[in-house]
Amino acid sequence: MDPLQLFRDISQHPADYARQWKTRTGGKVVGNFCSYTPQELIVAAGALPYRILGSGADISRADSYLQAYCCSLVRGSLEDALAGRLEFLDGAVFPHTCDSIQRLSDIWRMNTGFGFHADIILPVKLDTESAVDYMVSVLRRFRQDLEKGLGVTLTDARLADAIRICNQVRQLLATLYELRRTRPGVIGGSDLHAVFRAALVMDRVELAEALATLVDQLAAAPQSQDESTKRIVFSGGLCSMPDIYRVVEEAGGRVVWDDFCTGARYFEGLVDETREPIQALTERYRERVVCPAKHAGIYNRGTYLLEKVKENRADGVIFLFLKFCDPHGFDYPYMKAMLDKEGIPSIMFEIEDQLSSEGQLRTRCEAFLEMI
């Protein structure tokens, strides 16, 4: 079987994933929202971490307790809840993100009727030494709920299996993106956002396996004639849009990294072995680049970017923003700024949960790849 095949039926059908899941193992399901929710946790429970993104359904439950101008994702998620196709969830993690997660996280818990539900109030600011302190608290409070609201007990040993399991995954992602990165065609971007998507909701210890098998193979195929396309990188919160990808390599571009919470965000950063366990879970979050509703400096995040435009030798940067998200609209006009100064060129399109309006996308992707 072709190793993508795998995750390109989970991508598709995660749900259905999960429920099999759930029936082969006789565990629980928590979902959760956010890069920041600590998912060694999770795993250390005997659950399985499932990241909410939407289903793409028409929303109409939701509007009645969402505003209109909330992103499709927050909406979106709170539609799947209400219409019941989130029934095999055993609860959900809400950290402290954006506005419209904490007010979702309120309107779930009031209205959903799941089970368990955790706030991880995490520090804004993560550049203090009290934020250090602060985090210790609320993840070993964290843990405390998962004990209690699934009725496990949480050791230290079954800890530390979840962090180097969860650690071998993000290697195995990072050795992903490092072929994509200087091999461009070796895997598509539409592929690579499928594995992405499926390793968002696998089971960590069969998501590894799967994972050494894909980069053993992509690594051993031969090199692709199609390497002298445009070299672009995304910046954005999340994409739940895989043919965005195609429209992009059809313009005569490829992808070669993204700065996404589904993305890089989610792999970079290895936690400490060797560490006490929530102490490394700390460290590694305040030492990874933050997304915009968290704080490590004025211009932490433009920084990033340029240095990972650098390292990746990209030709221009596209920025995929979820309509209505406020953060990221913050953060645009300091790095496009940043990006001018240093000649980048850069574009910006606001796409909703799922890819509409193609061909304008289209014409505005040919167009940028024809300027750079």
Contents of the next structure:
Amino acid sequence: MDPLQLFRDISQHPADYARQWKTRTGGKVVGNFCSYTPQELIVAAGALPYRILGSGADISRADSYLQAYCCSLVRGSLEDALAGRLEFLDGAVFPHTCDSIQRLSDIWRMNTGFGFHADIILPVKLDTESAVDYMVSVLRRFRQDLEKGLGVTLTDARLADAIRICNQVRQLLATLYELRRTRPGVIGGSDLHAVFRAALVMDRVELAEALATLVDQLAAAPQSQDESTKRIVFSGGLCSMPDIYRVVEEAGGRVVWDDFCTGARYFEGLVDETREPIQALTERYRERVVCPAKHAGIYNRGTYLLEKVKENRADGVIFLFLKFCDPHGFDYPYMKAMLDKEGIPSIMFEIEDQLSSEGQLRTRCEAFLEMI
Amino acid sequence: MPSDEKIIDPDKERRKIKCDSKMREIMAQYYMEAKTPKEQRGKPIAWITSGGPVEPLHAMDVIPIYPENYGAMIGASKMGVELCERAEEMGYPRDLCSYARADIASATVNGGPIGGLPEPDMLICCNNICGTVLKWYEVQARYYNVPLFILDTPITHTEFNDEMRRYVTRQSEEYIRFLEQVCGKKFDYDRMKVVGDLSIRGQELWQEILDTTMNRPAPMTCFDAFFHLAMIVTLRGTQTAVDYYEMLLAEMKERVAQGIGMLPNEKYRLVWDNLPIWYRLRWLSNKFIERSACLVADTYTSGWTSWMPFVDRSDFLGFLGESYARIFLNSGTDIMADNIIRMVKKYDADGVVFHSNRSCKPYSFGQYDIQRIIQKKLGIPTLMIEADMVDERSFSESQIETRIDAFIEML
Ligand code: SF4
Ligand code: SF4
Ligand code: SF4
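Other form of same protein, the form predicted together with the partner chain, not the form predicted alone:
Then the entire complex follows, led off by the chain already shown.
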């Protein structure tokens, strides 16, 4: 199949993919919520790491478990679980990040009835020696939890394989970004987003193959001449709304970078294959730019954003995060101030849920692109 | 907070807690010292989170300042909305914790009842209460450009393990090194022992005070506890707090001996969950009193003694990390439910009132489950009030009153 079509299909029906994968391989599917999930360990345990994003369906059941002032990612995911839309999961893992995910873990454990449940209680800071040592022990424990929970033995050899394949995926995704940057127009924003959505749930070996084919295809494709478009960097929370890319494109912009946990943060930084695997996994998290729920100095994300804007010669930044999201809400003003100081225009969208905000988004986006 | 009555009603007079004025005096003095210009007071100032380990600061002669306590004061003096709105103008979304919003705004305009907090020389952030404090203290670390120490306390979803223990113990040592560096002097371990003892003594006294409401009629309600709490938060580890609480405890015991209750007629006994609604304390208190319902206990004020089982008297510092990590808010929802069940039994309560607090996600998410667990295990009625502790815009008076009425009828 045309790799792009494959990615589009999977991104639209990730659950169907997981179900088919399960039937096909007889393997187990482990749901997870965050880029701080060490997917390598899940892959090494022979299971499919499946990032839960919420299908965006109407929320009714989750209302009896979570107040309305909780972000739609957390509420929507719980809704899917309670409604039986995630019945293919054999369990779920919860890296400790924001307060909402923290409580989601409890509510999930008490109410959803999936077999395997693991909390990965990571340190909140990633810039001290004791925190890094602690993180190593947390990942070791998670490895044991997986072995016990899934009834497998997770050998070093399998872990090494998993690290290798996940690194390959990261390199390919990075190449894709690079292609997009240097050869504008070879892949549309919506398609790129579809690739990422699919990458969060696909069997990593299949993913690597499909990505390799796609990269070859695109490298050979003719480049369209749209260098004149405004270059945009996204910053903020995960975006489970592909249309934002289309919205930007239709308004005459082009997304050249992002710091989404479902985007660049997903592939940035490789795991050192020559080191002891758990140490190496820890090291990657330590070096990668943090998510706002983690701490590595007080300017970490702002500095990173500025770097990316400059590196990609971006014309403006669009901040994007879910309503009720504390970590992103707290970071926004200082990051905006850092941009202001450098004269980089920016705009912020707080997204309530996937559908309701699109029209408004379009209008404001057009106005913003016109202005810069 | 009680305020002066115009017409003196002898019965009301008799029920008033006499220590109140002493408490105000001590708190005023504490803030006065902190607000004295630095050259005169000499001591450095640390801003610290409400659940943070304050004892080493006292041992180092550092004045601890609690932005959260100030948030409560801002709320109680109904200055919350204005400051929250100011924070929103600065770009902070309305859905963030209102303590944080009020403090961040107050810092820029010297706002609130005492015209702003004294500037910090350092920031101490312990995330045992929430992830919000981390982000909030990052904001202040950028604003004041002062060193920030983070005591990272992994949550006990289901168990507290050895890796966590090792991690928090190491951080206690890092905390001491941090203080030595910022204060430019050696840590005083002997003094730490004294402070540690005082801290434990203060917490014991505070728990004893809270426990006097096991008596019928209860000599005080949780609304009084909300007021007297300031001392265990801000002056924990000092002789002042111990002396004051001894005095308060004596008064409570005396009230019990004389059969003086806070309510003229105590018919129902209730437990409160979550933070107080500061700007409506008096209103809410009256609503319950009018309906002969006495709020005998709450999860909030007892939070400052919830680490007691993990404290070691002989080695306070050694167990500091663990005891601070294991407070009830830093644990799984089911553990929090058990805590409430224990309280209902201990204080012989007839129902539970939950404050679903928009500001505080870690405290509020999970309350629906706790509600169900309580109904299932104890079969007593519960009430859910939707509000916010400081931001009055989230308060609907008529709706809450109707709910209280319906709830009282179920008792
Ligand atoms: S922003 Fe970071 S911490 Fe938050 S859910 Fe995404 S990956 Fe996890
Ligand atoms: S969107 Fe924000 S609040 Fe929601 S899960 Fe992610 S980090 Fe937490
Ligand atoms: S009210 Fe809740 S969110 Fe705000 S600082 Fe306190 S514990 Fe954190």
